[in-house]
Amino acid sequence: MSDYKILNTRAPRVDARDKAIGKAVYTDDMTRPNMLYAAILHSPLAHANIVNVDTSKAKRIPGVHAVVTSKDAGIEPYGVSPARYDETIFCHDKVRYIGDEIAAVAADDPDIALDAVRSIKVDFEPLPLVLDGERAMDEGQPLLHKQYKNNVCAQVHWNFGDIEQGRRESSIIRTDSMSSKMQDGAFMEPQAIIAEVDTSGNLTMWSSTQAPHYVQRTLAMALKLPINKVRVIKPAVGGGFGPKASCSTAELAVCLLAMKTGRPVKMTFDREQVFLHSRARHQFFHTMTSGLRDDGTIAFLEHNCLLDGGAYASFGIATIYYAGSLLGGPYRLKNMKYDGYRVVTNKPVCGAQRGHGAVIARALFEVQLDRMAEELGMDPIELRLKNVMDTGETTCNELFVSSFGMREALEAVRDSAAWKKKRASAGKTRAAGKGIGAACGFFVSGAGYSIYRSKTYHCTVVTKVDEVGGGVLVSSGAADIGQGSDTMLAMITAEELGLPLDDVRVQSGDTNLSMDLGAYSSRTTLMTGSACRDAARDVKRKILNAIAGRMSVPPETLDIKDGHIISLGDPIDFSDLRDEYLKEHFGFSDLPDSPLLTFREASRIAFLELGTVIGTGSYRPPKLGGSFKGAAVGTSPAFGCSAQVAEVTVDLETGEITVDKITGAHDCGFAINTTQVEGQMQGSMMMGMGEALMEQICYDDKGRILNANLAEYKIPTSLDMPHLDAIIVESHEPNGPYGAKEVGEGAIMPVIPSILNAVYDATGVRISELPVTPERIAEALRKKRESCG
């Protein structure tokens, strides 16, 4: 039985009701008077120099106001990484992609700023293509910078323990690749912006993103604004996933014709723009050479990694590093050398997506311990169970796991009904294109570092008492993003101040408000949760303190519980103290005849005696990192774990999966809203699966998207959706409010290989190529056969 009053239960949603009835607001649904409407000229070619760019007819068309182009906006490079600054507002010597943005216009209405933007003439010099990310190095291929040798835009060598040790002790050792395909978001809200400078300069921007500290900031550099002169608000927004984690061109541009025009500006992508600016998955290319001793410990792991990033820097540097990090764990591995490439190629910019960097290494690394397995001829759990670290061991690239619930995970999944089930069927005949595969999963509760270099707090949380109502206002900078962290953040305050969660608002997601880097890398619930609680303590103190003062009780003596004052120690009567503050100065004359205190009554007190009551809270990490160049990249003050169990049925004539059932079980650390944990689960078991079997953006041989909409780009829909079923693990993690740690993107990690496992063990065939669709597996199955005779 929790101990707890709110947290650990399933409350609503603090947004449910306005999203349910359509009444939430998001960026496309806000208009601001006088506005104008952006569009961008989206370079035609995928590689060339420009020329010349001619817009003068643009600025003759009636209702245009501003034509803007890099004359306008500088060639200063900015980025996300400090190290890899490579971008530029608009480009101003060359385009790298289809879609790499050369100018924007203002205009009275969308339709004439689009005939605006497609008058403007740039002639071009073209250049020869790079889309092929396997050949990127390779000698006598384009440079697409300058400064990337090679068009290679990051590195990473690693080497851990001894290798070669390793494979000596091996009784087993495999080698295996696997490659994927660049992927999309495919979130249901587009990217959507509006700005305006008021008439003291300040520029404020609603946009439909995730963090919105970092685009304030990148705001201000790239506008050559000071930072307080930028505002950046975040309204609803229709689903992240961290595609919308940086300052996107759009962003920039209609901020700067905000600034020329002196009017505001608006512009929404259609779907077209969301895939050109598509910031999402990654191509990779993963070769693993492992090996196991002969009783099933694993003995080393080589790793060589190769990312297409499409034509900017983005997140890349710090993807290539998630992709050899996060393989350190959830098993004890003593040995491992990891070697990762992440090139530049003339394709639309990747960025960060849900699991960011470590989901097809470890989609490769649990296929090659399952192959394993069968050659070892033990059970693939049996051999997880035998290598899962437990809480208080350290990596081999010096990442601690303070809390650690991998094992229960796994014999969670291991004891469901699916897997007794194929352990007692082993050796029997099961139905034809039946099978079940496992897999597990690690990732990080928050990035230990800012993206930039700097001892900011990662977040602060700013909590208010109503002066006469007794309701609380919690106000903090975290992005909302369809996660739920505004109702987390009412909870735990609810929880502290004894208060039903109604009296409880949270306004969020604006740089006025606190500090707060954002919705990216699982970070939310245990970093700004953290700052949430110290917030409610101060309020809760400061209120204690005060009554505790005119009732000569030490302030310890007393607490909040139900809404009411009560005293731990000998029963204490607050009539007298209701009637000298409340009745004389207040003017109350109805209050009730209670020795009780509430809340309200207590507040309105504290408010007499000591002005506003605010708390604040902030949490910064402890220091992390280990002692190896780039070792800050993957650190983390916990580590979240999942295992899963996959079930599937396939079509042996051709090809086609079903899914038909998806057993998850994933360590949380504490369950704040049991709900939303299982929430996120099922969202990850559905987008997983979803990149598994379906999910990839195809290009001609010009570097143009074929499918750029959600019609030809295929995702799961309800109809494809199978039964899911999360367990939650709890754990209790030191470094979290109340013991919780992330679940947004962890529980991804295990989806694709279970999958993967599962379509083996229906088919005898393994797919190293992803999405593994249907035309892959009847080509594999026809090649059984035939290599069968």
Second form
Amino acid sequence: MSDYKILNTRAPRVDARDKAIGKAVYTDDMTRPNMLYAAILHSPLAHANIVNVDTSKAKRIPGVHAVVTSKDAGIEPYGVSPARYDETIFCHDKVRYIGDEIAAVAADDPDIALDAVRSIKVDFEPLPLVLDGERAMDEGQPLLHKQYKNNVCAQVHWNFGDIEQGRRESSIIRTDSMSSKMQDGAFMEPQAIIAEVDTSGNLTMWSSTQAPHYVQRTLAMALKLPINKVRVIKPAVGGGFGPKASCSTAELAVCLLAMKTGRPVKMTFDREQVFLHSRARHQFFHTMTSGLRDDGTIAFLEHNCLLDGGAYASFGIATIYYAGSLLGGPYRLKNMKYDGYRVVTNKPVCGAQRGHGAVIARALFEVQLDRMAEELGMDPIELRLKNVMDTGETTCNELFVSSFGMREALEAVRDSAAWKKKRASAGKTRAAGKGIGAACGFFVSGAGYSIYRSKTYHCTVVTKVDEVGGGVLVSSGAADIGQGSDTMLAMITAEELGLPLDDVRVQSGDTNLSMDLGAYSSRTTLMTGSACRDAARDVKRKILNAIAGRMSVPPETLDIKDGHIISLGDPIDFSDLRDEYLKEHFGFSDLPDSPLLTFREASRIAFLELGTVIGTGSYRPPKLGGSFKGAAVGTSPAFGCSAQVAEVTVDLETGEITVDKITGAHDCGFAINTTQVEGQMQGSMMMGMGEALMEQICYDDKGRILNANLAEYKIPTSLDMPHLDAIIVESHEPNGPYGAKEVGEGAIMPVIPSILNAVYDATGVRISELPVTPERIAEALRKKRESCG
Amino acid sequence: MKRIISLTINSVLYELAVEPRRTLLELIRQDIGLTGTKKGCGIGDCGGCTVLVDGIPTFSCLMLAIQAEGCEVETVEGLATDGQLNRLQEAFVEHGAIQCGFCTPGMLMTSTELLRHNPNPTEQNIREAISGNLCRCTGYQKIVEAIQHASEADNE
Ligand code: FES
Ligand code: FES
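Now show the form predicted in complex with its partner chain, given that the preceding structure was the form predicted alone.
Full complex below, order starting with the chain above.
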């Protein structure tokens, strides 16, 4: 049992009541006085030269206030990684995917804006398309961007250890492949934006973003504004999962229209635009060769990867690095070779999505381990247990795991899911079509480096004590996108200051408040949590110093507990301070009635002594990573790990898969909030299950998305989802606040392979193309029957 | 041509002029200003816009405002009494059924109706009832648990 009062509990989220009552304000819920509405002209063609854009008719429509194109926006390139700035606000020379943005309009109402957009006349000169990622690098393929030779926008070549040595040591060597389809984030809240410029030229944008700071930088750069004149505010956000982590054309366009018109401008994506803008999961093609020694030790991994990332780079460089680097764990693997290519094609742009870059690579490797375990005649969990790393080890690509509950997690799911019993019943008592499978995962707990090269602090937190006494206000730039970071900040502050949770208010998600890189790479609890803890301690020290000064006792003899100042030494008579407090609160109804000095009194006295009491904290990771090229991606102050067991039933006629149960265990270091850790795990299970079994963007031969809606792009419903069992493992991470590290993304890692391994256990067929739809299973079963019969 | 309609929303009578093609969702969110009801898709795929119309869970994005003439509409804002959350809302808060909260209003309305006609639902009843309400955050586990808890509490 921990000694914490607030941490490690199931405290309800600080924003839950407002959300339950319909009061939480999301961007689309807001209006500003005299507001205009924007619409964007998207390209109807996937690849074409722009010959002419004629906006004259649109400009004449009554109610239209501005029409902007690349002529107004300029053609300065921007993007996510400075090394690959390849987007402009609007297309000027050519369009590269269906949905690429050509122009935008601001008008009195959304209908007029849409009419105006439709009346913009664009002359195109169609170009041949590159739609097949696997062929994008071929000789003679059209080029999307001059600077990307062979359509390759990033490549990685790594060689750690000695692959040949690994080969020689192996008694089993296998080569397997797996591919996936592009996916959509499918967060429930479509992106929405409002921008407004005041008379001094200060631009404020409200947006459903995950990363206010990066968006602020991109707005300033692309719109050529002094960065201090740009403020980004994130209201309540209805999920992000990665795709909302970079600045979008829509954000830039709406700001530009607000600057042009001098009026507030709003735009909300419809669901089709969410799909067109995408920035979600890449399409992956992996091939892996790995070997086992006869005792089951993993000897080497040779890994080739191709990513189809759509028309622009976006996060793609990081994606291709992550796809390789995160196989360095959670197993001891001395020899690893990786060759990765990220290509561009004429499709919507892919970016980061939960488990950035690593999900399908993990799926294939975990499937391959199962296949080798089978060849070796070893239980797949035993094989994994034999290979898992322990705390204090370093991977071959120089990732140091400072805490690591991998073994505990694996044992926990094995025992909780009665693995041994269920596995042993295979072919005997088990009903036909039932299967059980396991897998592990490994993920960063916050990217070790910011996206742009800088010594920047990754976050700062400012905690201010109410001058009137009583509560504290925590200010942070961190982005609560539904994962619960505001609650984490409130809980840490309340714990440190010995206050009830109710006396801590959190304001966040605003670039005016503090520096924070935002919600991505599962960084917020470890990084912003650390800064928040330090800010609270700073506040506490100042208050106790002030009180100790007044009482002429050493500050170390005082503490705050349950909202009261307590003496650790001899009892202290605080009655002078109380008199002082009472005198100025004549007529108040909430006067202190405790014999002890309350925090309310102490914080008021501290203000009278010191002026406003402010505590600050900041966090920057230590220098991490090796010296090889690209070593920065994949580094992290800590690593999360997880294990899962999936149980499925497959209809051997139709191929229909029912997931009966998922049991997952995740090492989050220390659960700041138990309910929310489980919630992240369960959400990951759902997203992973969707990716394994049903989610895929389908294109026609023109590059058009055929299922840009939530009916035909299927995500799991409550009926698809089984009971989800979430087991928390706490390994106490030395670099995290109170031992905490990530859970938001790592928990998705084992989901897909555990399901795939269970499907194999149930059917005896392996599917190497995701998602594993009933058609694919039925087809594989049919082939198997034919070859046997 | 706008038409004058009257309807009740959360027991308040409204009379207003609406375009025939205006949806009930637009009326609720924009004309009345009750923004608790959410638009996740606008085409009947997500359930975010679910309200009760004469007691029946309805995707308000698929219903024209003029069709609601004379109807009694309930939205998420109507669940609490004097700012006090009802049992179902409390259960959602206590049991971690709310993450980003965007699906929450629709989930609450659908499950409100479920508990009205079936105060003691099985887990399968609950899963069936909310299967038209998508949630991308929770995996549904804690939502199902919250509804179960609310129903048990109701039966105490
Ligand atoms: S907004 Fe009505 S169902 Fe999605
Ligand atoms: S809580 Fe985010 S969609 Fe349900």
